[in-house]
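Below, in structure tokens: the form predicted on its own, a single chain.
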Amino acid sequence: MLRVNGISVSYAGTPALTDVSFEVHEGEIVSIVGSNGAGKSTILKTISGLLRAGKGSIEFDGEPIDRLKPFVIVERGLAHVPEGRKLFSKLNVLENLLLGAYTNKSPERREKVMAEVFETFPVLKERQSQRAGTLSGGEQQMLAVGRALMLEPKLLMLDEPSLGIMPLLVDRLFEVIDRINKSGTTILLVEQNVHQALELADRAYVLQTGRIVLEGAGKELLESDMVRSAFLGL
């Protein structure tokens, strides 16, 4: 479904990613883990067209997307939930969700998808008239994911979804991500919570200083000496 081929990205001449390659197959959860500053968010921004790779290529559903504008990439079925959520804080929950559905021209379809989002996140239905900026951190993350789901994406990219969320809610969030995947949405997950991300993933990649240094099945990487030492403190 998604193929990233040897991309390199720099900020003002300073390398952020170097020759990064990986694949995401339809129906999978693929995690990219690494420490803060390793380049994880840069990967997602490059895939979604917010950044341009100086080298390499990106294919989605067999077609190149690395020179397309972000809104065209979204229309192809790729949704990106950015780090920090980036909600429209002065708009209410319902308005944020409707903005997520801008590619869907059918009112009936929008209503059906919104009902599914409300079923996944009941608190959003309760708070649909509340301004997004007044929600708790966990509720804002639910809204950010719900807004992306309104696009009915083929591939959902999540950037640090557990960041800023109370520990009690983190387990529930990962359960929801698993449920979204089982309902038919392929997921690319970038996450500092290495244990949770690898436990959930079908396959995973470890990123260090802008390079992929390890890959494999998620649960296998949990047993890797490198991962246990570098990320799990074992």
Given for the second form:
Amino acid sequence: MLRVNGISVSYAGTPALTDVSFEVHEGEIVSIVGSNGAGKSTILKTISGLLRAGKGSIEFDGEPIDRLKPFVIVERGLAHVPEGRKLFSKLNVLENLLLGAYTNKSPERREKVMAEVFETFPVLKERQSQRAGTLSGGEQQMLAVGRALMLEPKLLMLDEPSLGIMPLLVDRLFEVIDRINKSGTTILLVEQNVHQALELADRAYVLQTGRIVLEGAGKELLESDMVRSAFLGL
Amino acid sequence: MPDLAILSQVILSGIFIGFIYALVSVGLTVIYGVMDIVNFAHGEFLMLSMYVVFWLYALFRIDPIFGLPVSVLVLFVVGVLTHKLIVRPVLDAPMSAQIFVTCGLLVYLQGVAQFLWSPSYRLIQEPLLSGRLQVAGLNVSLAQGVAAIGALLTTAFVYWFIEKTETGRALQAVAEDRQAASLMGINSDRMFALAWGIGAACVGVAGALLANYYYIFPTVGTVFALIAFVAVALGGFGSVPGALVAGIIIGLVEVLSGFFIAPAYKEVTVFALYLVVVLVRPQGLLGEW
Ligand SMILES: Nc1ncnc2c1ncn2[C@@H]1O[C@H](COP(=O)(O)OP(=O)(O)O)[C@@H](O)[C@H]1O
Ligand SMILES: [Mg+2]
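Since the structure above is the form predicted on its own, I would like to see how the form predicted in complex with its partner chain looks, so please show that one next.
Below is the entire complex, every chain and molecule, led by the chain shown above.
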């Protein structure tokens, strides 16, 4: 479904990614784990078109997308929940969700997805007319995920959804991600929260200073010496 | 003790011109709200609109009422082209470049108007909207009354469009965070062009309404633009209701100081009011930050 072929990205000459390649197949949950500054967000931003790769190519559904503008890539069914959520804080919950469905013009489909999002996150229904900026961190993250789901994406990319929310909520959020995947959405999850991200993933990649250094099944990587010593302090 | 009848007449004229100020300011605040760019050529857009209506009248005997839709259309296109041709190329340039291009446009448009249409003062001699009415004991100029109501309705329409429509929501999204908006599938460049179109179309309405009773000359926009800058700061940058409230306040302050002090002081009091607000409440009356 998604194929990233040897991309290199730099910020004003300073390389952030070097020759990164990986794949996400339909129906999978794939995690990319790495510590702060490894280049995880840079990968997602490059896929969604916010950044341009200096080298390499990106294919989605068999077609190259690395020259497309972000708003065109979204229409292909690729949703990106950015780090820090990036909600429209002055707009209310409902308006944020509707903006998520901006390219999804059919009113019936919108209504149906909205009902599903409210079922997944009942708190969003209760807070419909509350400004996004006044929600708690956990609620904001749910809104960010709900807003992305409004697109009915084929591939949902999540950038550190566990950042800044309570551990109890992190567990719930990962359960929800699992459920979203089971109902047919492919997931690319980027995390510093290595343990949980690897447990959830079918396959995973380890990113270090802009390079992929390890790949394998999620559970397999959890057992690997490299992950145990570098990330889990074991 | 001033004569109450005269005083209420004065207040009414303040409110009338206040609505026009409000609409001109709304145009400015929409562009600023979405793009963080001040359109220094806003007054010249107003001037263009007045000349569009004037020449339709002078050459084809088309009354300003029917010239209005033409003016709106022309100004919308002028706004969109301004974005595409001169603003977009400097979007990533430093702020000074952005100020420079719209200031340049101001000088250019004034020059073109002087050159093509001469500095003479023009007046539309016999518009359909002429004469005066007696309403509740007040003596109302039909042209000014209609202009005020038209400006108010247009302001309300712009507010409704931004707050209640899908496209308006997209404008707000782009205003808050371009990148996040692009991840929703919104083409921010389109929204920028639309904001310029709407902003310029606002003065397209205001200019056509004013042309019924106001002198038309190449620098006519300057005073209106200056007041609009004050109104936008007073009402809160990017706030449409703020622009409306500020427009009315400025209209009232102007006529009342003209009445109680002296007409020559009316601008001084408006700017004094502005200074007080900037010092006491720098985010403006209805501003958010
Ligand atoms: N806007 C930027 N300008 C310059 N350097 C950046 C920018 N964003 C990220 N970087 C650098 O690129 C590298 C990767 O960053 P990022 O992708 O944000 O990492 P992660 O998401 O894994 O924490 C880091 O060294 C970071 O300092
Ligand atoms: Mg990051």
